[in-house]
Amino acid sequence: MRILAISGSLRAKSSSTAVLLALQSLAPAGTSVELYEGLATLPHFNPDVEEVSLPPEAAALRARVESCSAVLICSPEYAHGVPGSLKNALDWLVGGHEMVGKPVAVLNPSAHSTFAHAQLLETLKTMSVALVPYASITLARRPASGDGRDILADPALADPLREALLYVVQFAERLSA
């Protein structure tokens, strides 16, 4: 099972990206956790651009979300808000088919983030996703930036992810039978 990583942060060091990393490392066997590194090359939507032919960049991404199991996002907030390199990115995903019915978790690294996680959630009712509830979820405290190793050692951060993951996984098993 592939299962696609978005990390709303383009910072080098975010806590979003770090948990992702940390999935990669509790995935069970079977299990591959893939970080999309796109974010920050796809062009601002348009969907004049869009009904002629897709960028590059963006058909990339669509085929990324088509060829996988499920998607999960881990996403900071910014002003109240998505970051808009997250939203142009689901964005350019509207318009194709390849999220509808794909389970999808959000995974909010802080437990101050409430506003874009709220918003996350509802951009994604509006793409008919197939949301996993149980594996959607609010970190207790936000991680240290950095390479995921610092949410490893941590059970309190580790083992509601490696949960989520098991929901996630077990979602998408049950959808594909």
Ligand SMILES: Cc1cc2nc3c(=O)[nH]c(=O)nc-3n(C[C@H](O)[C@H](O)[C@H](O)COP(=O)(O)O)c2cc1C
The other form holds:
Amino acid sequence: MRILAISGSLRAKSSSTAVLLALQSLAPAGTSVELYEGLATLPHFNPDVEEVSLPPEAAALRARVESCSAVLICSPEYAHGVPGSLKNALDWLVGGHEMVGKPVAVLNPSAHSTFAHAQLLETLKTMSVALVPYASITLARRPASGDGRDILADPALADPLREALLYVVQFAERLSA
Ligand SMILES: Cc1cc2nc3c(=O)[nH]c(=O)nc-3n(C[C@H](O)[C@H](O)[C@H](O)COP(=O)(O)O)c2cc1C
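Structure of the form predicted in complex with this ligand (previous: the form predicted alone):
In what comes next, the whole complex appears, and the chain from above leads the way.
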């Protein structure tokens, strides 16, 4: 099973991306977590452009979503909101069919980030994704390193993430059965 992981941060040493990198290591046998790396190069969403011809970057994002069995999102909160670059990516996905019914989990890297997490869940609900029950969790503390190694070394972070990923895999398996 292939799972697409989208980080809402463009920072090189992002704690959000670190969560997704850790999930790559925590994935059960037969499951791969693939990091989406096109967020920074997506053009700004414009319905006029979408109507005429989908930009290749947006088409590639839709294809990545379509080819994966589930999507994981991990994002920081900026000024009590979802980072513009992540919301931009979601806006490019709204007009396609790829996210409809797709199993999605939102992993919140910080207990302080309550607004962005709630906004993401609301946007995704509006996009008719299949939010995976119990998998959209908030971590006990924000990971410190950018490579996910501290997450793997700390059961308080790694265990709930491993469990959330299992929920996603089982949910996606049931959906495709
Ligand atoms: C412009 C800006 C606004 C921020 N606003 C919030 C906020 O509203 N709530 C919050 O919990 N953290 C806020 N933060 C802190 C970031 O969420 C934090 O730096 C986080 O580590 C960034 O995520 P990353 O490590 O994945 O890049 C803000 C940071 C920046 C730079």
